[in-house]
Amino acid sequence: MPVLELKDVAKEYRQGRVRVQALRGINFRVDQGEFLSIAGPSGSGKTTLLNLVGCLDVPTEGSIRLEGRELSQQTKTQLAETRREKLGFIFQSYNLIPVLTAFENVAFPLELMRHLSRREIRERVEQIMEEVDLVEHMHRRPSELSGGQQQRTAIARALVKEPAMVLADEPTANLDSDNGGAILSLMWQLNQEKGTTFLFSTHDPMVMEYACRLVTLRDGQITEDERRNGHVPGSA
């Protein structure tokens, strides 16, 4: 069973008496483990397929599928369900709480899901920040930290839970090369180690360049799906 499942997805939205076509009869499915990009120009789409599949709004027409869950027909307190218990979110911005250190920000997702306890928290939060390297930095605010340091939290944060699938929009976009590329090879890692998947949304040749699968959009289709070795960390 696939971990996403797309069959004939369209989007509409009106703008005035105006209908705009978002997306048109969409059809991809992303199994476990898969680091993946969406790519293409501004107004292609990406935006839109990602709010689908992040819970964020519902498709006109078509299915969506998590896990064999149909996402099209829930309610917006399933919808809000689904995504707190089975998606983790990288944004650009990084969108952490100003007034919580890096592991309370961490450690947030985990509080809103009520069925750990105190010690199973405080492990788990332990256990991904060691791994994303922020053990001597758990305790200090997003103000304190470099841009990279706060991406690096986002991604803890994101994946802390174990969720299905790790949405990451525009993730190195506020990142120099250097960091951008020390974010790519983490998550790259992660991927290899956890077979956690990953789906991105990017303009950055760099994300493509990692990618194992590059989905191109299109006019709200898709123009390729084109499967690759990708980039491993290190290499030329």
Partner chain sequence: MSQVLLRLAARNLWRQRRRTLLTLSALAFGVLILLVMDSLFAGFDDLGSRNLIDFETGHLQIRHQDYGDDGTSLSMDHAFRDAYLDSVRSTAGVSAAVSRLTVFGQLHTGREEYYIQTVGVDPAADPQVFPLPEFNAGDWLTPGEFQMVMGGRAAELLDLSVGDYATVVMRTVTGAFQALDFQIVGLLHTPHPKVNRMTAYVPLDVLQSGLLAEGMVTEITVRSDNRDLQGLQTQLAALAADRGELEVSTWQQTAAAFLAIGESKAAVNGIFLMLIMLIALVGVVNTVLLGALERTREIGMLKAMGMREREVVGEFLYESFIIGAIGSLLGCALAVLFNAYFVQSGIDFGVLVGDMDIGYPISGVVFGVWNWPLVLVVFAVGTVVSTLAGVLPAVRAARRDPIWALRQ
The other form holds:
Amino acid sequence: MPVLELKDVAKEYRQGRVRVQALRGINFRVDQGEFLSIAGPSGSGKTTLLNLVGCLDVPTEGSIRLEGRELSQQTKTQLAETRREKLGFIFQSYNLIPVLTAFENVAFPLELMRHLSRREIRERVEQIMEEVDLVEHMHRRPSELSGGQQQRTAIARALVKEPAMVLADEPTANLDSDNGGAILSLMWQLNQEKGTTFLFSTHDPMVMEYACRLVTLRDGQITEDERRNGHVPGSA
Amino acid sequence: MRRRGLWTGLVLLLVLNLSIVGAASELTGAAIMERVDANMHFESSHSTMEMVIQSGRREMVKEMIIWSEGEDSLVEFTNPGDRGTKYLKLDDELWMFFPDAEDLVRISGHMLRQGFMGSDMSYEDMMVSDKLTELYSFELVGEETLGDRQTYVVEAKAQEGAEVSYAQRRVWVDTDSFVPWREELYAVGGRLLKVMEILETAEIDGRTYPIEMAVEDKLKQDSRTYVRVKDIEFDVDIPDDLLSLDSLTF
Amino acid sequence: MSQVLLRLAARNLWRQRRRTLLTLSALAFGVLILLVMDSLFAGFDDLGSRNLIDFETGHLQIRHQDYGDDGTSLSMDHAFRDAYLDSVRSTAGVSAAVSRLTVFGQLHTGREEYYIQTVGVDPAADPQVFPLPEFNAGDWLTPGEFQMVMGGRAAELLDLSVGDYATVVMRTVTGAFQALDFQIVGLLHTPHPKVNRMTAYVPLDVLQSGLLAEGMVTEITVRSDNRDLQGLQTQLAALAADRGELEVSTWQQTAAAFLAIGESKAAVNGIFLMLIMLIALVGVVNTVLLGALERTREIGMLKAMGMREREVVGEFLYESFIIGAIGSLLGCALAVLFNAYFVQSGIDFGVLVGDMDIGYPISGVVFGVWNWPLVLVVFAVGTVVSTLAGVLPAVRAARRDPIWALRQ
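For the form predicted together with its partner chain instead of the form predicted on its own, what are the coordinates?
All chains and molecules follow, beginning with the one already shown.
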């Protein structure tokens, strides 16, 4: 079963009296473990597509299935539940809760799920913090962390619940190339080790290079869907 | 009460307008007082008066017009400060009218005991028109020379249970003209409270009538009120509705 | 989860310390004012009542039914022959009883004339009902002597001191003037302004004979330890039943006007409570609104992560609850501190009011009164209303579209 499947998906907005067709005839699927990137100029519908895939919005037409579950008819509450259980988000501006420590930020999604004990939560958080190499700093607040460290916290947060898919919207945009590279490397590692599916939306050519699959959007339609060998760090 | 009027005219009218019932065969105290009364008695009168109130260094001057008939009388002030203020006595009711506020007030209770405008007579003193012989018993206690006049000295004591303000009085009455030149008013126990003196008289309609008098409050330092009759007519025709409440407010 | 929300709420409040503190303080202040005012008003009432009882009405009085009706007629018209004092004294429940003769007179000092309430009292027994000697600078009265103890303020106005003589002109039973001379032997400085300003006390026997009113009195006043004044009132009424015009009144009946003030105080309290709640509401709503605004993106993120709307609302409600609870608690604590002082030492209203006649029998020190039930109520109401005040802005913030929110 593919992790994500879109069939004939279209999304229409109303801006005042004008009807804007943001997406039309979108068909594609994502399998487990993929590391893919969606690219396209602004206005291409990239953000809209991500919102749909991220269960933040529903399509006007078509079907979206996440792990076999149909999303297009879900209510707001159901969408929230899906997001809670199945998705991880990483944003360009980290979006960490400033009054919580890194540890607490990462623990937060697990708390939301309510069915884990405190001990379980602690264990999982500690583990993921190790994997992103933040153990030393995990009891600091975001304001006390560097950009790279904050993004790593965000990654840990996205991954701690072992989601079906991680959506990353311009994750490297606020980082310098060294940090950006490190972040990407980390995500690639996690993808390889855990098999977590990563879906990027990006302008950053470095990200696009890493990706194993590049989907290009233009004017609300997929114009390219290219599979290739991603640039694996450390390999030729 | 800020503004109080005084009828000194009424003092003259009332204190002296005594209708006394009693035999007058020889000169008893009562007989003398009867003669005093006869001299002052009239059915009606119309007069103009001036009143000067002295208290310490302050002095106030009031002027008024008085109409009187039987038990009723009307006083209207004409001096600038009190112009238009009127008092009406109907039998034993006393009313006061304030022109500015167009307010008509009945004076009763302890207001009656206040002195008018800082003068030395109280409203109540003015109100007494009951027969004095029914309230007092008179006794001739002797004769005295007052200045250059011969006078009878009559003592009046309040009768048992009589409701009068002054338990005792003493009057010096001219042996010829029966003008009561001096009167002293006493409290229970004999403390001298007030002294009234007639300063000047005039021949009017064949009577010797007082036209200037002074009242002194003996409990206050330097407190004196003078009243002067500017002119007076007796037995005049008073319009029927003048001495009524309507005429006050109209 | 609620633990997490609470932790979030506390930390969010701490992050905006100044704003939180301000809102908190406003609430605390309102609570403080309400509680202190309640205490002082109660103290006022207490003092006023005590003044009435100690200097005017005792607990019960036998008087003529028209006595005091017409403010101008407190005259000898309402005096009666005192045949009752002994039987009153021997009635169960009566701790003490005295007769008094009260008349109005003019006090003459030669230069001045002053309206004064002259009260004939039994020098030996009167203090059992009216504690005047405690406030008397000088000597107390001796029966049969022409002595006077007068209000200190009146003496001041007339430039009189102990040892001076004053003449009082009054009216006898028949209305004739009587002028009596008294020597001032004492001056009174009581908590009751009327006593200080317009009253003089003389021996009853002297006054009665001077006014040709042997055996006459205007009131018999009773002091009682009974809670049940009504019962005592009925008993005493039976004693004086032979004279139809006499009636027995409790101090509350005599002082109806004064008590009306006390009732309006309760209304004032209610208004204050509402005002405080308004402050709480406005402050809290403002705080929550601002917080929600500042954290729009954060809320968007939380919703993106799948946080439920009601959890978002819950977090804000925790915030408004904390403000309400701490603010109310602080206000109550401060009120307790202030009130402890007032209950102990009181406020000297003589200094504030001075010579003004505020129509209230108060002068001197007013003490605070504890009202614990009110403290609890105010704390509860302050907390609850604050919490609820946060609901609307919280719900609004929670319902925002996360996509839009994230874009801010």
